[in-house]
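Next up: just one chain, as structure tokens, the form predicted on its own.
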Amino acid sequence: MDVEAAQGKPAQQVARAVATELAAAGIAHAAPDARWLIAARTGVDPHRYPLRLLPAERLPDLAEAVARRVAREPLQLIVGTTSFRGIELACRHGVFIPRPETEVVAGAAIEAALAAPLADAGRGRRRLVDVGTGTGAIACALAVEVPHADIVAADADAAAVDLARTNVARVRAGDAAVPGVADSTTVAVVQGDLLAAVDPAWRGHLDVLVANPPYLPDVDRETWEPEVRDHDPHAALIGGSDGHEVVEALLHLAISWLRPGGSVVVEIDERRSAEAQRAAHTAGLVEVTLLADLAGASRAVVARRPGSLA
């Protein structure tokens, strides 16, 4: 972006020039990216205030942000946040950026949690676990929308655990575009692989187990866009040489960790939906269904442990 050329120009005109530059770099959603970069770096939303002049002192910062996006750095890392079910989540290098498609996974977990009775061991509490929490996106969504719940968010990566704790704290404080957590709900973020760091006393008592695990095969690396290849941690994407290893492990763990009638929701590779259903049945789960995202792709496998929630 040419700083001198942008001086004295209205926001709308600068946005068009930035969008043209981003499109030339191969960025598919150039216009909305231009809008968010300008709003984040200058404080002026070109969509809402098209004729407002951009502050000259902020233009060098905008030019630096545009250069980073042209180099195919993800928008979320440049502006430092992303939105997930209305929650403003902090994003950092080295931690997987949550995708909009995962919002339907969180929605299915929320629906299952709200359907769970508050009677486990007389505690009057719901027990929910989010495995591979990353930024804490799903755990934060559960915390905001499910009352009377104890939530554990787990991740094997220390950087993800640190960021998830930051995002949970922002939600609690009302600093994440939401008022705070739901009534009487608690959230703890722990470090460990899969369910290794979850209190073993919770085994057999979970109302909901939800996860967005790594589920892509190793051969997919060659097909990734630069934003994914160069910035998302590969451990959060690759589920093993086959790609399905972690999904199958979670489905088999679910049968022993869920309470009778409890639900598991696991995001999957749409290409492996039939295998995910078979794995769920093999694990002993029932009412196995596939959850479609807004594009119609199979986004998650949803199942229950046999038995009644009552």
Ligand SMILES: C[S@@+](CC[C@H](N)C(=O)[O-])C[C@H]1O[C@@H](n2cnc3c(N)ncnc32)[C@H](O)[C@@H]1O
The other form holds:
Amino acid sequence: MDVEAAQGKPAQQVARAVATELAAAGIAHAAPDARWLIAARTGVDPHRYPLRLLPAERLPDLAEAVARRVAREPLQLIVGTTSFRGIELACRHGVFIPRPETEVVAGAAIEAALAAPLADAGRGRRRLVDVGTGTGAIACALAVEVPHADIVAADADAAAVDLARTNVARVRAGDAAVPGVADSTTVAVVQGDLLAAVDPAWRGHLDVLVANPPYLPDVDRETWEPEVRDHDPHAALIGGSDGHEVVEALLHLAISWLRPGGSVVVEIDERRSAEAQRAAHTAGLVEVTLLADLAGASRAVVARRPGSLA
Ligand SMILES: C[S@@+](CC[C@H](N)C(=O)[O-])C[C@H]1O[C@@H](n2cnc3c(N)ncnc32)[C@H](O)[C@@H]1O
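Go ahead and give the structure of the form predicted in complex with the ligand, now that the form predicted on its own is out.
Below is the entire complex, every chain and molecule, led by the chain shown above.
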């Protein structure tokens, strides 16, 4: 971006020039990316204030942000945040950036949690676990949308655990564009493989187990856009050499960690939906269904432990 050329120009005109530069770099959503870079770096949203002049002293910083995006750094890492079910989540290098399709997966977990009666063994609470929490996206959505819940978010990666703790604290403090979390809701972020760090006393008592685990095969690496290849941690994406190991491990763990009638929701590779359904049946789960995302792709397998919730 040419800082001098942008001086004294209305926001809309600068946005068009930036979008042209981003499109030339091969960026698919150049116009919205230009909008959000300008809004984040100058405080002026060119859609809302098209004729406003951008503050001159902010232009060098904007030019630096545009150069990073031209080099195919993800928008969310440049801006530092993303939106997930209306929650503003902090994003950092080294931690997987939440994707919009996972909002649908979180929604299924939220619906299953809300359907679980509160009176289980006199607890009056719901026990929910998010495995492979990353930024804490799904756990934060559960915390905001499900009352009377004790939530555990687990991740094997220390950087993810640290960021998830930050995001849970921001959400609880009301600093994440949502009203906050009910005082009665607890959220613990733990580090460990799958459910290894979850209190063993919870085994057999979960209302909902949800995960967006790594589920892509190793061969997919060659097809990734630079944003994914160079910026998402590969351990967050690759689920073993055939891609399905973590999904299958989670479905097998679900049968012993869920309470009778409890639900498991696991995001999957749409190309492996038949295998995921088969793995759920093999694990002894029932009412196995596939959940479609907004593009119509099978995005999650949903199932229950046999038995009644009541
Ligand atoms: C695809 S990312 C999903 C992150 C987040 N749930 C979301 O939807 O944005 C997968 C996450 O699982 C974590 N992970 C990978 N293998 C794991 C394992 N064996 N146990 C726990 N977490 C794991 C990664 O560190 C990463 O944060």
